[in-house]
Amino acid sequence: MKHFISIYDIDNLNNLVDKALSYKLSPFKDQTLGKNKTLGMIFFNPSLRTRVSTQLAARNLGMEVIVLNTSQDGWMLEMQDGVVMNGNNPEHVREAAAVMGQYFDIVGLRSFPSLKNKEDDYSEQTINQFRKYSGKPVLSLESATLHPLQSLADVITIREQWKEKRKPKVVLSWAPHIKALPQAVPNSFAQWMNTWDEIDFVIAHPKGYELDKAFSQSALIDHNQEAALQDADFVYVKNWSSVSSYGKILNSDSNWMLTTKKLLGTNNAKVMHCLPVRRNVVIADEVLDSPSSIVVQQAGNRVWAAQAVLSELLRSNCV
């Protein structure tokens, strides 16, 4: 594994999940793998679970960790090549990324979309510039379009929960929110579910919230949430803003909030969410506080997802 930006950077999904689960059983079995190696984590946007879980994973492997919040700890970076730098950004990514490549063995990067221009956001300029100029493995801590560490944790959680021989039905369901949110988590989840041939996958959302076909691919789309949830084994609840009317809120219909009543037609479905979640807007209290909710287990698995990926990056690039 040279970088970890999407599912296409891994050779075998099931093997990576097995590795993550083995770390969950024995967190310190490779505690010298990252000795004398440093993970630099650069945050252009805030983080809780991604930041803490990845730090813990790195330390389980014996790595040093340095965290930079660019709004507080560094200069604002110019990402465009060939520009005259007479604006507000005093440093170019060419130098900044190259210097960080001198300091770090693995570069972790988190950057959100602007939700103003789809072409700009979906070009993934920030993460691609660091890949180009740092000279080191780049680990996505969430980008403008994808959140692969979250998706790996999601797969781990489904694998842990599912004990039957048949394929589970997994539904990604849109939910209302008070503001426009990125498509990174649903894009990434759809990409991983479409690649994982051990599940049946459905996406439910109101009209106008279609994901980019590069990520939704051939997934079954249903604009009727109740119909989509029928016989579901897992329901992944997440808001996202429109792609076609880029970054816009087209519908705030509270009827799309997940409630206990909506779970009645499922196969005692387990409920997932990447967190943070707005209670009684996205998911009702009655669901989040019930045995159906596995959001805390899902968040806990972020450590083992990150540890599995870091170990692969270390073995491939640094050892």
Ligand code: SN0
The other form holds:
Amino acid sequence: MKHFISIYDIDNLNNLVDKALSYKLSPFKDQTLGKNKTLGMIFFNPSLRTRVSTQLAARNLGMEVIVLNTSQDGWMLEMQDGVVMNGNNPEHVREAAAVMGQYFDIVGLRSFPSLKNKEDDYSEQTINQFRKYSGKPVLSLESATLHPLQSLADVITIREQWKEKRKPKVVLSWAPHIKALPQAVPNSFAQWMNTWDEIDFVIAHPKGYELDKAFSQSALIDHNQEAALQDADFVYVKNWSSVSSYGKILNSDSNWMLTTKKLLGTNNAKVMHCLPVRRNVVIADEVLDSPSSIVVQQAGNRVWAAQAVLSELLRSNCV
Ligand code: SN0
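Switch from the form predicted on its own, shown above, to the form predicted together with N-(3-carboxypropanoyl)-L-norvaline (SN0) and output its structure.
Every component of the complex follows; first up is the chain already shown.
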């Protein structure tokens, strides 16, 4: 694995999940693999789970970690090439990324979309500029369009929870929100579910919230949440802003919030969310506080996902 930016960077999904689950059983079995190697984690945006779980994962492999919160601690970066830098950004990514490449063995990056211009966001300029100029493996800590460490933890969680022989039905359901949120988590989840042939996948959302076809691919789409939830084994709840009316909130219909009543038609479905989740806007208290919710276990699995990925990056690039 050269970089970890999307599912296309991995060789075999089930092998990577096996590896993550083996770290869960034995976190310190490779505790010298990352000795004298440094992971730099650069945050252009807030983070709780990604920040802490990736740091723990690196520590389990014996790595050092340096965390940089660029909005407060570093210079604002210019990402465009060929511009006259007489605006707000005093440093260009060409120098900044190259310098990070001198300091770090693996460069982790969190960079949300602006949600203003789809072409800009979907070109993934920030992560691509770092890949180009750092000369080091780049680890996505959530980019403008994808969140692969989250999706790997999601697959781990479903595999660990599912004990039956038949394929589980997994439903990604849109939910309301007060803010316009990125499409990164649902895009990424759809990308990983579409690749994983051990599940049946359905996406439920109101009209106007179609994900970019590059990510939803041939997944079944249902505009009727109740129908989509019928017989579901896992319900992944997430808000996202519109792609066609880019970055806009088209619908704040609270009927799409996940409640206990909504779960009645499911096969006693487990409820997932990447967190942070706004209670009683996205998912009702009664669901989050019930045994149906596995959001905390799901977040716990972020450590093993990050550890499996860092281990692959170290083995391919650093030893
Ligand atoms: C981010 C998102 O991509 O939806 C990060 C998820 C891991 N979520 C938010 O920004 C939530 C912000 C809020 O105000 O609820």
